[in-house]
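The chain below stands alone and is given in C-alpha cells; this is the form predicted alone.
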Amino acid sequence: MKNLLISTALSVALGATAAFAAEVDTIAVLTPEQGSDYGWNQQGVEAAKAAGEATGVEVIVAEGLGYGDVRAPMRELAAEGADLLIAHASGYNTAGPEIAAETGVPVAIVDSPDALQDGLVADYTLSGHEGAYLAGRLAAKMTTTGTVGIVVSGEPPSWNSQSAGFAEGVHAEDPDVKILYSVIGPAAYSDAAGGNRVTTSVIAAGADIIFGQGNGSSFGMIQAVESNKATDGSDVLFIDVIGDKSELDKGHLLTSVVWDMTPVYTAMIEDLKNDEFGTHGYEISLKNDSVKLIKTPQVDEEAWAAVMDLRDQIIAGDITVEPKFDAEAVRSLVTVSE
C-alpha cells in the first residue's frame, strides 16, 4: 500500500511538472499589412523570427491579412499546429480571444490589457512613451517656426501614449512651442492619401516638424513632408515611430522612436513554456534598448547630445514619464486640428 501511495504521488508530481512545461514548437504571427513596411508590421515579423531563433521555435508568418475578420486564418494556423498565435493588430483583439477559446490555442493580442486569460490570452499593449518624450524634446529644440505637429492614423492606446509623451517632451523643453494634433480617421492605418492630405494641412498651419504615427499611412505623411516647405521657408522634418526608414530618407527624417519587440515575443514563448502565459502584460523601455531613437544627418549635434543626457536621466529614474493611454489625455496637451 505504501509503495502504491508513493507511486501515485510520483505520478501526480510528474503530471504537474508536464503541465508546467508546455511544449512550444511553432508560433505564428499575423499582420494586417506586408512585413516590409519599415514599421509596425515589419518590426512584428522580424521580432517574431528573432524570438523564434532565440528559443528554438519555428515561426509561421501570415502577412497582409487586412484589418477585417481574421478568424478563418487563425483557425487554419491553429489546425496547422501553431502553439501560439500573435495577433499583431488592434483590430484583431476581438477575434483573438474568441479563437483562443474555440481552439484552445493561446493568442497574444494588443490594445486590450484587461483581456488577460490565464494560459489562453495575453496582451502586449506596448508603449514607446519614453522615446516619444525624447523626440518631443528634440523637436522643441529644432523647430524654427515654433510649431510642431502630431499626425495619427487613429487613437489606439499605443499611439495615444506616444502622442502624450511627445507633447510632454515638447512642453518640458519649451512651453511656448505650439503643438497641432490631427487624426486621419478612426482606423486609417493604411490610408496613405489621407496621411498626405492631413499632414499637408498641418504644415500649412505652421508645423515644421511632424511626429507621425500611421503604419502604411506614414508613407503619405512623408510625401507631404518632402513636397511642402514650412511657413518660414525651411524644410519640414519628420519623426517616425516603431521602424527605421533611414534607407528611404531623402533628407527629411529627423529621427524615429524605434521599437524592438524581440524581448516581448521571447518572454511570451518562455511564459507559455512555464505556464505563466496570460498572467501579465509586457512592456518595452529605454532601459534595455527595446525603445530607442535613431540619429540621422538632419539632427543637430548639440541637441542630440542634450537629448541623450535626458535619456540617461530617464533610465536613472531622475525623470519620470508616465504612459497616458487615453485619447482625452492627449487632447488636453495639444491644439486639436480637425
Given for the second form:
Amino acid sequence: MKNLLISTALSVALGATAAFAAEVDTIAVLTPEQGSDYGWNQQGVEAAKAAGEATGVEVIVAEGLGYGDVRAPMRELAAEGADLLIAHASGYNTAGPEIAAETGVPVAIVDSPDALQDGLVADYTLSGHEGAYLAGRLAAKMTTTGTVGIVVSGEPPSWNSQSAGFAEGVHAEDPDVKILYSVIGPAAYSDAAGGNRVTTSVIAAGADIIFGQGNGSSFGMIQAVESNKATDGSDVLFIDVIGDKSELDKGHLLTSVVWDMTPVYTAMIEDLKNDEFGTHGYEISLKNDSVKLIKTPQVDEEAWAAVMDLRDQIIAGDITVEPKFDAEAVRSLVTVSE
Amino acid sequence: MSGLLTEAFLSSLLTGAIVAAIPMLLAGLGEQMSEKAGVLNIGIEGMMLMGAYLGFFVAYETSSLWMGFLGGMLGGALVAVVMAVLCVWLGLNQIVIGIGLTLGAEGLTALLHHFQFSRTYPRLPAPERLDIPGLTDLPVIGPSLFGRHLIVYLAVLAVIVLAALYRRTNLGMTLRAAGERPAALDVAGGNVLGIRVVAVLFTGAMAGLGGAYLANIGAGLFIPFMTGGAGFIGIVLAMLARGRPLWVLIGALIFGAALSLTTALQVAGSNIPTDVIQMLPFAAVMLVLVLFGRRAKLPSALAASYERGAR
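Pass me the form predicted in complex with its partner chain as well; I've looked at the form predicted alone already.
First the chain shown before, then all remaining chains and molecules of the complex.
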C-alpha cells in the first residue's frame, strides 16, 4: 500500500512536470533578406536549421521579408503551428513582442535586452566583440598606411560592440594607428552603392584596411576595396563580419569575424522545453568557436600566429574584452582629427 | 578636422557627391519630361530598380558596361510601358499605379536576384575612367570632375540637350501643351496620348539608365532594393526645377554633396552625433522645399488623365 502511494505520488509529480514543459515541434526563422547573403541572414537560417536538426525540431524558413512590417507573416507562421518565432532582424523587435502577446507564441528578438518576458519574449543580442578585438589586433599589425577604417550600414548594438571591440584591438596593438569611422546611412543595410561610396571616401582618407559591417551593403564595400588603391599605393584589405565570404574573394579579404548561432538557437529550444524561455539572454564566444576568425591567403603568417596566441589568452581569461553596445562608446574610441 | 582636408580626401568628397548625384540626375531628368507632359510618374523608383537589375544582368552577361546601360534603359522602359498603358491609355490613377509599380518591381527584382545571383553575388570589374587631358591633372577637382566614366559626361550633356529641346523645338512645345492644356493640343491636331506615352517611356529609359549607373558604376553589382529612394528624390528634384533641366542638375549635385558630406564629417571625427549627421541630406531637401517649394511650378494638367470630350 505504501509503495502504491509513493508510486502514485511520483506519477502525479512527473505528470505535472511534463504538463508544464512545453512541447516544441516546429520553429520558424524570419529574415529580412535572403538566407544566402554570406552574412547575417545566411548565418541565422543555417543556424536555425542546424539547431532544428540537433533537437529534432522542424524549421520553417521565411526569408527576404524586408525591413518593414512583418506582423502578417508572423501571424501566419503562428497560425501554421510554429512553437517559436525567431525574428532575425533588429527591425522586427517592435512587432515581435506584439505578436507574442497576441498569439501566445514565444518570439525571440534581437537588440532588445530589456524586452525579456518570461515564457514569451527572449532576446539574443549577440556580440562578436572578442573576435572583433582580435581582428583589430590583426589589422593594426598589417596596416601599411597607419590608418584603418570602420564602415557600418547602421548602428545596432551588436555591430556597435564589434566596432568597439575592433577599435580596442587596434589601440591595444598600436595606439598610433588612426581609426576612421563612418555610418553609411540610417539603416542602410542593403545600400550597396552607399557602401561603395562611403568606403571609397574612407580609403581616400588614408585607410588601407576596412572593417565592414553591412549585410547587402557589404558587397558595395568589397567592390570599393577591390577598385581602389590605398594612399600609399598598396592593395586595400577587407575584414568582414558574421558570415564567410572567402569563396567570393578576389584577393582582398583579410579575415572575417564569423558567428555560429547554432548554440544560441539550440539553447532557446531547450529553454522552451524547460520552461525557462524569456528569463535570460544568450551569447556567443571564442570559447566554443561560436565566434572565430577565418584565415585567408592575405593574412601574414607571423601576425596570424600572434593573433591566435591572443585568442588563447582571451579564452583563458588573461585578456578581457567587455562588450560596449552603444554608439557613443564606439565614437569615443575612433580617431578625432584636430 | 583640418588634418583630413587633404587633396585625396577632398577629391573623394567630390567624387562621392558625383557618384551619388548622377542616378538622381538621370531619374530627375526623366521625371521632368513626364511631368511636363502631364503624367506624375510615381513609379520611377520601380523603373530605376528594374533598370538596375537588367542593367547589371546584361553588363555581367555581355561583359560590356554599355550593353548594360542599354539593358538598364530597356528595363526601365518595360516598366514604363505598364504605366503608359494603365495611366495614359486607360486613365487609371497615376499615384496608385505608380506605387503599385514600385512595389511590384521591388518584389520582382528581389525574386530574380534570389534565383540568379544570391548564391554567387557576382561583381563587375572597376569601370574605366575617361581622363580629359589637361583637366584631370588639376588638383582636387581634376580627378573628381574630369576623370569619370563617359556616362557621367553624357548625363551632363543630356541636361543641355533637353534644355534645348524644351526651349527651341516643336516637340518641347508639344510636351508642354500636353501638360498644360491637353484639350487645346488636341484641338490643334496634336496627339495628347501619343506624346504622353513617349514622355513616360523616356522617363522609364532615363530612370532605368540611372538604376544601371547605380548598379554598374556605383556598386558594381545588383542588390535588392538598392535604389534606396533615389527615384523619389528624382521626383522632388523635377518638381522643384520648374521645368528646367539645369536646376535638376544643381539639385542633384546639392543632394549628392550632402550625402557625401555625411561621410566626410564622420571620417573627420566630428563630435556631432551620427544620427544628426545622417539627417543632413534630408534636412537639405526639407530646406530646399521650404525655400523654393512654393515657387515650384507644376503643369496645370499634371496627374490628370486625358479623355477627348470629357469635362
